[in-house]
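To begin, one chain is listed below as structure tokens, in the form predicted alone.
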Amino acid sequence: MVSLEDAGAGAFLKNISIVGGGWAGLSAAVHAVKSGWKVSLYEAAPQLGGRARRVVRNELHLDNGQHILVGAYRDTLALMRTVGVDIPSSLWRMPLALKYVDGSGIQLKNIPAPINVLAGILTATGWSWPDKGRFLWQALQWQRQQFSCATGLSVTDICTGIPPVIMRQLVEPLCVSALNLPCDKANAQIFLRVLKDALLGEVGSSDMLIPRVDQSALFPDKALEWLTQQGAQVFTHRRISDLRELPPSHKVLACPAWEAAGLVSHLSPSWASQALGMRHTSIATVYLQTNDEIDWPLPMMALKSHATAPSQFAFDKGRLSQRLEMQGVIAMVVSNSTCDKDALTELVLRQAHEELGFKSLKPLLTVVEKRAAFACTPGLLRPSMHIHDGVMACGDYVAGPYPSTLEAGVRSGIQVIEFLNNSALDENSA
């Protein structure tokens, strides 16, 4: 790792300082290097990755939160390829499936959209034919409206005709996994945009891509290697508390909204106020270990979540990673978590016993990201990427069409560099 003291102060026409080494900051750094910028990236933590990084527990490589990518994450997948990630060996790809232990639920077919969605609905188990018909009618209404709706509506508002069983087994799990909020509190327009891009995109857009390696190995480790090979300077353990600490350069704040607000409150009080005003929701991942056989048909199972059984999804980490030490490890995900960590662990442990049928179980680690995602509520106004002359912002919370996802962060990193590139061209032509 390059130390700050050893960094050269070479004179370059295009210098950029990026504050924050999460996926958005790394995306900005990679695209800046590709565009000919001299890049310096500063990360306060000892490792890169932000809210998607490795956590080591008893020599097990776990994560600070279980993530799922989808085939529609085109920019994220392209970025991973750029830095040398082997996509097929790093991600388990399968058609979208929300299947429960009792066999109910939906699984799409490996055929082009929208036929795959239609076939998935028609073959879903546990749904009556009248229920399927009502849901298809509602989906057609969304399509006729070009997956757009009035500002200020919740997901519940646009689902009044959907049968309760399909709300419980499909809409609510999709909503909480994408927006990290229940349907009655989630932004309908952003939910519809997610559905449109995932379910009606190009071939493979709706596929689920589940990491087979830890989150750091999935991208940040490769990004660090690639950036240093390209001559970028990457500093970890380096918290920026004042922008004047940075060398003369364009500045991109890829840190969390509240940290960015603190750095620019004197430059743009209105931007800082809007960023600080954003609410956030938490996501918990409870890691368990069992000696029982895990005989799920898929490496991920949907769960029938409720107040005393809070986990929505379970992942067979042993089947995903195929590493000997990961056999029997299960990741139980609790989106929009509001419970105390110890109480949550007990609830999820009981849920795994009762719903998944495990007899031998012990808790390994519970990770709670208290501000894992911004609250994607109806009518939400998000801060612009423009903060002040020479100071920009990127991150999943910055104004855009997507909720708090890896793809949103990656895209914002690309967009901020594209803006700076275009600005430089305009200056040169003036």
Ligand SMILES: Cc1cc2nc3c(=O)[nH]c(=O)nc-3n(C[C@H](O)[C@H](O)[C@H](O)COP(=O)(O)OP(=O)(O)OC[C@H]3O[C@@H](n4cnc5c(N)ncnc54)[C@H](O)[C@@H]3O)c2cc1C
Given for the second form:
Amino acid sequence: MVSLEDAGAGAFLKNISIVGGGWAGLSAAVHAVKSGWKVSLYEAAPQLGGRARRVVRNELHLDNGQHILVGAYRDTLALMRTVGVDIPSSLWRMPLALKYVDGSGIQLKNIPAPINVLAGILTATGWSWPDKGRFLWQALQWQRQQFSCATGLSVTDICTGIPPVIMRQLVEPLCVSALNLPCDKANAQIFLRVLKDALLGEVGSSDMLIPRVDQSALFPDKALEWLTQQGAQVFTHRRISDLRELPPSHKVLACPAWEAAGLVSHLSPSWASQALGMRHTSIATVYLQTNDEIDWPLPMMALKSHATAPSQFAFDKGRLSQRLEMQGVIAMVVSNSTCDKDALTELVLRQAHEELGFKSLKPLLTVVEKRAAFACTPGLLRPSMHIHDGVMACGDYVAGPYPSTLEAGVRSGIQVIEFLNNSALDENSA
Ligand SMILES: Cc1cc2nc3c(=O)[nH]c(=O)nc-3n(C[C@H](O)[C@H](O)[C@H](O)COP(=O)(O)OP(=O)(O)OC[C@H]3O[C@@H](n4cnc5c(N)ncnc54)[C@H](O)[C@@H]3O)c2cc1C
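Form predicted together with the ligand structure, per the form predicted alone context:
Next comes the full complex, this chain leading.
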């Protein structure tokens, strides 16, 4: 990254105001401080973290939603290290696995790509040899096309050669967990990009990294500590409703698309209308408590979800966190959920009894995030980071190669600061 302080004679301090303290805003703040900017960050909520934050229930540290990271989240992991997060004790790392409780499914081996993918497919259980052959052939076609395809295609469109059992047990769960949409509604270009970066990236890119601490402890708490130590000003409970409330400064809007649209509709109606046009999908997390022993081979299991058994993944929070009070806590994730909270809790309870075989179960908390992710549909056009002179946007929804993820937010925070660094250097040398 270009640093203003590294620019020698041209070094100077300038002010940046960041509106929103989710992972994108915090990423922008950390990178701005590292580049020598004077940073003020304004967050409407009482706590930082936005859509990835702690929720406390009965003194248990849960989250507003269960998250998974992958090894390919290069910038997120680097950012966490910068603010002092100890990655090995904060994230449970394991090779990519989509294993079901009946033993079927796939688990990659701890060997370099693409041999790990090949070995994973060949040793997957529950798939016939002809099915594996057809899937490998399709994967080879994707590779030949360098994991790109025409805009406007859905994931279903690019999977015509894949047998139904592999669609059900692999492609659909991957698609819904990465893009939060079923294959027929999901953007094929972005799906292929995720596959490429995760499956064919450097060693460990496809690993799953599951939080062992709550989402606030995973990064926002440390980021606040680091930013404060570095002299940045961080205000919580501070909702910005008019940009004139901010001091003279470059302005970075790291709030959600619809909020940013409201703040800039007078400055850039076309940007605001594109941002307002974005659609969103929900994710629910149903936390359950059991007294039964949890004997899954892995701390995260895939589930055979369908309309009346809506959860796609279950997480053993006790095994992940190792904390006594978390023993017996299970997080069941329902991506792209549509039914109401109570009905959903009932369905998920029944699914946990039937599919996971629990006898004792009680609901702890259900969190439904209605606008968890932007709808990553075929042909989607995303707003750019440039809004108006001196006003930029960052956030997971801003134009970029990834779906609604922590990595998309973090990268967008870096991108906006790099742009401001370069503009400041240009101004300085003019
Ligand atoms: C339930 C759930 C599960 C998810 N699972 C995963 C996962 O497994 N893996 C993954 O990578 N991603 C996952 N995501 C997506 C990920 O959480 C988001 O992509 C990421 O947190 C977006 O960060 P952001 O900073 O762009 O936006 P946000 O987190 O939305 O941050 C925006 C911030 O702006 C603040 N704000 C809004 N208006 C104002 C205002 N006017 N003034 C000041 N502040 C304001 C908000 O309070 C918020 O803190 C999940 C999301 C949810 C909700």
